[in-house]
Structures are given as C-alpha cells and as structure tokens.
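Next comes just one chain, in structure tokens: the form predicted on its own.
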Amino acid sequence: MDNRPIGIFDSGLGGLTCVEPLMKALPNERLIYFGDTARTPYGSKATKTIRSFSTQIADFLVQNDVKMIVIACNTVSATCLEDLRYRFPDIPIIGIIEPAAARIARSCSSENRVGIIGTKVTIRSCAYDHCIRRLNEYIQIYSAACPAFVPLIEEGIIHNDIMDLTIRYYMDDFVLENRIDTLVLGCTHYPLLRPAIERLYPDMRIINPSEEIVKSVVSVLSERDMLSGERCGEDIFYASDLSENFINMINLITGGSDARIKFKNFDIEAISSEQS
C-alpha cells in the first residue's frame, strides 16, 4: 500500500483527458498533474528542448513525492521515455504509446488499415509504428502530423467551424487515399476532438491511448502494491500558465471540488495558488 500521489504531465491541458478516466478507476488515488501550458505546444520544438521541458516537470513532481509518473503526452513519450526512466530507476514511469500500441497489436489485424495522426514530433519518431509492429509485423499502418489541432484546442476552438475545417484539411486526403478504417488519437489533446471526428467519419473506429493508459497505470500498482489504501487529501494541478480553458476543464473533470489549481513557472520559481 502506497498513499503517496501519481504524479501525471502534459505540454499542456491534453493530459487533461487521461485524468478523467484515471478518477474513475482508481478513485482512491491523489494526483500531481502538471499542464506546461506556458511552453505548448511540444510537437513542432527541438528533441533537445523537449527532453529540457520533461526533466524540469519531472523534477519537479519527484519533488512532491509522488509515486509513479504518467507522462500523458504522446510527444513526450515518443522521446523522452526511456531518458526519464533512467534518471528516476526506483520510480514507475509510464508512457502514453506503449499501452495504446498493445490494443492496436491485439485488436487489429492485417486487414485493417490504421491511421495515425499526432503532432511532427510523434509522428516523426515513428514511435507508434515501432513499438506496434514488435508486436504484430502485419498490421498496415499510415501516419499524419496534424500540428495545428493543439494550438487551436489550447485556445478554445473545438467545437466550431474552423475546427471542422482544419480536420477535414489534415484528414479528408489522408482517409480517403491510405482507406483508413482505425483512427489513433495520437495526442491527448484529440481526444477532445473526438465527437467532430466520429460526426465527419462515422465508420471510423478510433483508438483512445488517454484510455489505455488508464489500464497500465492501474496493472503497475496492482502489481507493485502500491495502490492507495484510501484518500488521503486533495488532487493538485499545476499549469504553467493558468488559462482560462485550463481552469474551465479541471473545473468539469473534478466537478469544482476536492482540487486545488496552482500556478507554477520554472523561469522564475515562483508558485502562487488558487482556490478552484
């Protein structure tokens, strides 16, 4: 048994979308969720920038003695992985695209055609196709960097015109000529374009990895004994930039209570706090 919190990070308020089933499944447990909202988005920076971005985040929530990472970021995951489990070796940390990679491996087969969207980063690092294809050599896959869905979720602009129109701009070609029938959700910001998706593509199956890290984070726990006897405290979310979306989200994802929002800038180490 383990009371300490999870600790769980973003480039910015995407995350958001793992934390929501993370709750319902482990609802005794605390979490430690920061939102670099400051600095998104990740997928159109440097390898080297980002690896910087990560290991200031994760030092930070080390700090705050939590028990496990989740890096709910499919960016991050795609480069810095295998950087932060070396740095913190007696800490579990989780990534976003191995989960999601052992659905697709398990329920697709070769006569599926998966498509990939996510930001230059993930897409670039072929890190999906990888980590899928160690495990199942025939399944078809075809990728699409998507890089201004982030900047427009970040600002609000879901549900709406211009959204419907910068989707059908990345994924009209895409579908159409790879046959798409398996759409991944590469990003945890997608998932909050979910509902657009399946409105313009209705045969479209997708795949959640916001959803199947939820199942990892949950077998590592239960495996390690690690899972919180009961809750002890309140969830805290730090951003580095305390947006208005960001704070509207963890006000529908927490219902208004039991939470505290925090503002956190790694330029000037200052930490302020708000009551949400």
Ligand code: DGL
Second form
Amino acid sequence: MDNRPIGIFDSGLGGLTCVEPLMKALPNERLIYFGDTARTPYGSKATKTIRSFSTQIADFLVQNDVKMIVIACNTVSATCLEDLRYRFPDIPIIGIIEPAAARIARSCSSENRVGIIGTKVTIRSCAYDHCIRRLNEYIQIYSAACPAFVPLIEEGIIHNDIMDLTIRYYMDDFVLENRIDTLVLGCTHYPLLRPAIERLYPDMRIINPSEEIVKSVVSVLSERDMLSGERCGEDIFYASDLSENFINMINLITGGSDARIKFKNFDIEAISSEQS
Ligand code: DGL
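Structure of the form predicted together with the ligand, please, following the form predicted on its own?
Below is the entire complex, every chain and molecule, led by the chain shown above.
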C-alpha cells in the first residue's frame, strides 16, 4: 500500500482527458497534475526543448513525493519517455503510447486501415508505428499531423464551426484517400473533439489512448502493491499559467463542487532560470 499521490502532466489541459477516467477508476488516489499552459503547445517544438520542459516538470513532481509519473502527453511520451525513466529509475513512469499501441495491436487486424492523428512531433517520431509494429506487423497504419487543434482547444474553441472546419481541413482527404476505418486520437487534447469527429465521420471506430493509459496505471499500481488504502489530502492542479479555461475544464470534469481540489499557479520559469 502506498498513499502518496500520483503525478501526472501534459503541456496544457489535454492531460485532463486522462484525469477523468483515472479519477473514476481509482477514487482513492490523490493526484498532482501539472499543465504547462505557459509553454503549450509542445507538439511543434524541438525535441531538446520538450526534453528540458518535461524534465523540469518531472523534477517538480518528484520533489512533491509522487509515487508514479503518468505522462498524459503523446508528444512527451514519443520523445522523452526513456530519458525520464533513466533519470528516475526508482519511480514507475507510464507513457501513453505503449498502452494505446497494445490496444490497437490487440483489436485491429490486417483488414483494418488505422489512422493516427497527433502533433507534428508525435507523427514525425513514428513512435506509434514502431510500437504497434513490434506487436503486430500486419496492421496498415497511416498518420497525419493536425497542429492547429491544440492551440484552438487551449483557447476553448471546441464546439463550433471554426473547429469543424479545422477538423475537415486536416481529415477529409486523409480519411477518404486512405479509407481509414479506425482513428487513434494520438494527442491527449483530441478526445475533447471526439463528439465533433464522430458527427463528421460517423462510420469510423475511434480509439482513445487516454482510456488505455488508465488501465496501465491500475495494473502497475496493483502489481506493485502501490494502490492507496484511503484517500488522504487534496488533488492539486498546477498550471504554469493558470487560465480561466483550465479551471473551467477541471470544474467540468469534477462537477465543480469538490472541496478537495485545489488550483495553483506555478512559475516554471523560476525553475528554469535556477537551472540555467
Ligand atoms: N496533449 C499533448 C499530446 O498528447 C501535447 C500537445 C501539444 O502541446 O502540442 O501530444
């Protein structure tokens, strides 16, 4: 048994799509979430920059005595998972791509045409392709970067015509030309677009990696006997630039009335200048 909190992070509010199923699956666990809202998006930045940002955040979480780190970000998982595991060998670190790839390999066959959408960095890394092919080399994989999705979502532009047009701009040709029948939401922001994508492409099956990572968290904590015996203390949601949109999104997920939730602004630049 281990009553310490779980640390979870993303470049912004996308990781909250993992928090919702995580809270449902493990109501006794306390969470420390970090959204790097001041520096989002990560998905068009250099790997070196993403590595430096995610190391700062992981250091911060470890200083807060977390028992596990959940990388609720495909971009960081695609580029920095092994670096973070090397830096913190004693803490289980769960990336989002491995559990999602396992689900794809399990549930798709050579008949399927699997489309992966994600940030430029995730798509360019081919991390999904490599992970899936290690498990099932016959699956047909196609991928497309959709870099404008994250900035729009961070601005709260989700359920309207601007977003519908943006989705169609990136996806119409991609889906049609490749005859995609299964779509993987390879960025943790994208599950927020799921209702719109389902409306625009009603025949496509959707795989949501944010749900898959939670299954991995549950099994790793159970196997290592690290589940929390009781819920002690509050969940803390840090943001490097605490915006109204970030707070609204958390209130939406939690019902907005949970007194055990605290929001805090954390000036990540203070850490970076100390380190330089
Ligand atoms: N939500 C993140 C991901 O899963 C990062 C998006 C970004 O910052 O570009 O890739």
